[in-house]
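The data below hold one chain only, encoded as structure tokens and taken in the form predicted alone.
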Amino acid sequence: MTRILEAKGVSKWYGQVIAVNKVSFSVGPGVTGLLGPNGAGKSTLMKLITGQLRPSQGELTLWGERIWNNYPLFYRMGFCPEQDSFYDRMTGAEFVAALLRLHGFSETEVNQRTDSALQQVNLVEARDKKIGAYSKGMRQRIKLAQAVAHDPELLVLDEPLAGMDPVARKETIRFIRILGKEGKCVIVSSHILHEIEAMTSNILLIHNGQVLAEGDVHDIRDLIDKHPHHIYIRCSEPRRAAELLVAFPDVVSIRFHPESNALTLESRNPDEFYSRLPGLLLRHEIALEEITSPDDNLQAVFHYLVK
């Protein structure tokens, strides 16, 4: 993996409160979510990545140049912060177009920029109108907008689904995917889970200030072989499925589902288990309709790391 962003036992302390505990950790090109609960310490970590804060330990570094102090770095960054923060009297092509001349593009760029980061963010319509009177959504995707204007090569997002309506967090994660694909390096976090997931499978789990795991969600979740790993089953004959299956060494419990024609069971060793299923139903005519394991998500992850 090409490492883009770099951290090295990073710490960021206000007084006797510690926001990030020595955190080590490397990001490369594509979609990478920072997962954690609320005052887990993400947007402290989004701030010393942009730059806006000055680690108290460690070091952090982007294409291997230290970040604090180092101003043409910022250039190849897009943030998209939690907290609005408005000239709520522009419109918002106004506002876009403020800050690309910031940049230092020309006023056929700015206009160009414009109107492009506008289109990707699904807010022509309402460019002429002022920030002001946007909604929450609407001022979401603005700042997006303004984050992906300038054509970065690294984008920082905090939370930029919160606020927004069913059909834009849909229409945004798609654009996120997107940037990913395009081998773009983005951050995103989100306190969600689901979310995360809908757009990449690479996490960074952040909890208390320390980072508790790294990589792809799905090997992540292989290495927590000390739990058992829930099974869903769907078939014909569940009844008759859990006497054949409770003589498996590596199940733990199996508990019915009467309602759905269903059974939950736990394995010590899926693998194995998943291997041995189709057989052994098919022996018996049994006829298997589903297979999930809602194990296999971030959400057991989370629970399984904190634990």
Partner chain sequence: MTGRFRIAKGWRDMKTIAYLTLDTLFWSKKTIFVVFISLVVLGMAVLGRLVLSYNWIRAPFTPAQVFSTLMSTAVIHFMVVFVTLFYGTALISEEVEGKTLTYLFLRPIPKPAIMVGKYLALVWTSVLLVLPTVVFSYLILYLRDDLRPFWEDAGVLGKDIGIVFLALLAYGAFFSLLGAWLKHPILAGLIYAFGWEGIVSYLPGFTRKLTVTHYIQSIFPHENAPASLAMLFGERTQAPEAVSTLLLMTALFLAAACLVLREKEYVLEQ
Given for the second form:
Amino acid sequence: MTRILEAKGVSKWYGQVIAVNKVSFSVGPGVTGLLGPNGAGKSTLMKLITGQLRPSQGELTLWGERIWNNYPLFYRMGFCPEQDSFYDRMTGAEFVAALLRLHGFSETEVNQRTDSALQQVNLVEARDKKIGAYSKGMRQRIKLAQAVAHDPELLVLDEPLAGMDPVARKETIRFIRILGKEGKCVIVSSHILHEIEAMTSNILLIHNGQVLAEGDVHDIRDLIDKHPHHIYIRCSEPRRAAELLVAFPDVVSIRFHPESNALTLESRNPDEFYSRLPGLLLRHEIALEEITSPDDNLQAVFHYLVK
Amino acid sequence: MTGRFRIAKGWRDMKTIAYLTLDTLFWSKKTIFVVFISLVVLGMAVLGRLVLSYNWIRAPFTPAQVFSTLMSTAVIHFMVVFVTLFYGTALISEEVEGKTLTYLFLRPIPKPAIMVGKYLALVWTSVLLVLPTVVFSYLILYLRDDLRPFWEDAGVLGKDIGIVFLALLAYGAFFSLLGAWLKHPILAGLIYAFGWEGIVSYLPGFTRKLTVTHYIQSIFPHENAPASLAMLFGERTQAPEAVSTLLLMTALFLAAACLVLREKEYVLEQ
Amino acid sequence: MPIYDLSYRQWSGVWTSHPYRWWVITRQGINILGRKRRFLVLMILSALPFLVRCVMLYLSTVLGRIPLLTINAKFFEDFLSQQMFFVFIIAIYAGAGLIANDLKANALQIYFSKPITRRDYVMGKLGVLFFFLALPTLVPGMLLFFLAVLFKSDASFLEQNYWVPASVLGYSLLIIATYSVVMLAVSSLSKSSRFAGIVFAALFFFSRIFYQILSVVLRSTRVAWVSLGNNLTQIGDYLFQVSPQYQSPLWLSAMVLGLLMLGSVWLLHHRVQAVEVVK
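Output block for the form predicted together with its partner chain, input the form predicted alone:
All chains and molecules follow, beginning with the one already shown.
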């Protein structure tokens, strides 16, 4: 893998507080999801990657060069910040064009690139509207437009889907995937697992300022699956269902919730469990009302990995 | 990258930043406030003119006296300081407060070019807002049937314009430095301009030279202005030395502001 | 239960009404500022003139009558006038962001979704300024008088100056009220505390400079009322029974300050709203 971004023992602390603690990882072309709950250190890591902060310790490089105070790197990098802030008096087109001028493009090229970027994020119709009058979703998209307008090789997107409606969210996810397929390096942060999964299978899990796992999301899931998996089932006859389920060797525990006609079990092989459950319940005419997995969320993933 | 190309690119970057800053700096509430102050100063010039024309008071005085009072009190010691404090401290801190600094820092421009570009916008805005007040005050007070005083004191007006320009440069650079460096630049600026400068001007020895105002007062062409009172307590600096010191101060403050911007990590609060 | 029943519901319990809701805001503001190290340094610095005056009191008692160390009503007025520099700085530090920061963070909506009125909110914010401005004025002013009485071995000082505490109280309250109300009104004008701080400072400095120029042009101190600081001095001179520094009439100074405060209250009434209606 071509290494574009490389971190070696990078730490960042604000006074007594450690935000990023000795992280080492590398990122190559394609989309990489930076995943972690709020306060995990994602934004600090993003700021370190984009040269807004200087590492307190360790080495962080892009294309082999240090990032802090190395402005020529920004010809090749685009950044979509998390904060919802703009020069509100400007229109969307003025905003993108003004920032493009700072790249040294000619006026003709600035205009062309502005049009193209606004088209990419579906903001052509609102191009001459003041940003102050944009909706939250439109503001997210104009941030994305300024990040891609100069056609960078590396895109760093901090929570780019926040505040978008489902349609815009879907479009943006598709857009990010296309960028990845084109061979660009896209680092996108989120605290929502399924958002990241929709964009990429390559993730970097961060928690308490440390990298917990790095690589393919399926490998991480496999790792998780080695631990017993919680499954919550609400059905017409929970005790009978328990009697049938306990016979399987992968089921290691069952707990009842009499108040809600439900049970929670732990399975060591959730994939197999899910595949045989419908047939079993059908055969014994037990009506299934609800099935959920309390573990199918980011917190549980972290819980497993930290354990 | 050749040296020549670098200079050309640096100049272009600064110009782009200056244009971008001008837009946000000039079209703001601050400008309305400064224009209001300019109008009040002009109003005072009109009042002076009326008093002169209609002899409202017994003790006679000349247009030169009113103009020098306006210059020393309202323009140099108030307008110049406030306009540069207002705009200078806003250059970086407004981008930090508005969390827009990220957009500038993530462009292929050296941070010092951002600082200098913004400073150029500050100088342009403050010159545009302060110098017309000086010129119009002069016109209001001097334009009359007898144009001899008008032409006789035109040199003083020229000097005043030059001094105001130098003062805008020096104070502008100083307050830009405070804005890039401190979290509360306004208080520090007020304490400097109206505390430190006020006290130190009356202190003996070298301490007086640790202010911008000392060098401005040294080249101030009005002998009867209240500001010159401070000069009784100490020597003036010679004009060439004062001018070059003001220019040197400007360069040093600006260089320090560039250094601060380059090395400081700005944490934009979420 | 239908889903809409789970949404926001009106409080159906008993409303507890008490007149001190504003105190919650004041207390919070005092706590926040009290934790700032720089602000504490500023407050400590503002106490230094008080210590100097204490030494002066002591020396005047020990050394007897010395022209520069005469302890009379003017001694207390001078102290409060000197403290106006700190009052000015503290008002900007503590007050510039009091409403401006709430406007910036859209926090007024949150405040007014609680059972407090606009008056409670303004009173609460004013309380913060009153508290911090009383510390360098009213509190040391009163203490100074108390010390002056204690240092004297007979009752003659108290007999001659029994009315001074009322003057200290009146002048301190006037200073505190003027700075607090005006600062708060200016803070409500903008989302930027920087803007508020500078406009407030400009009001005081510019009015003084305006007076300086007018006094030169008109060759008279009758126009002293155009300066906010001069108006305070005029009323201070009256309260401490000192001959006035300016020729402008006392009633005019009182009227200017009164109008300024009324204007500030009007501004606060219009600017402090849960939702800003943009026309």
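Residue numbers count along the first chain shown, from 1. Each form is matched to the other, and the largest set of C-alpha atoms that superpose within 1.5 Å is called the rigid core. Remember, it's a predicted structure, so these values are computed and weren't measured experimentally.
For I233, the Cα coordinates differ by 2 angstroms or more between these two forms after the core has been superposed.
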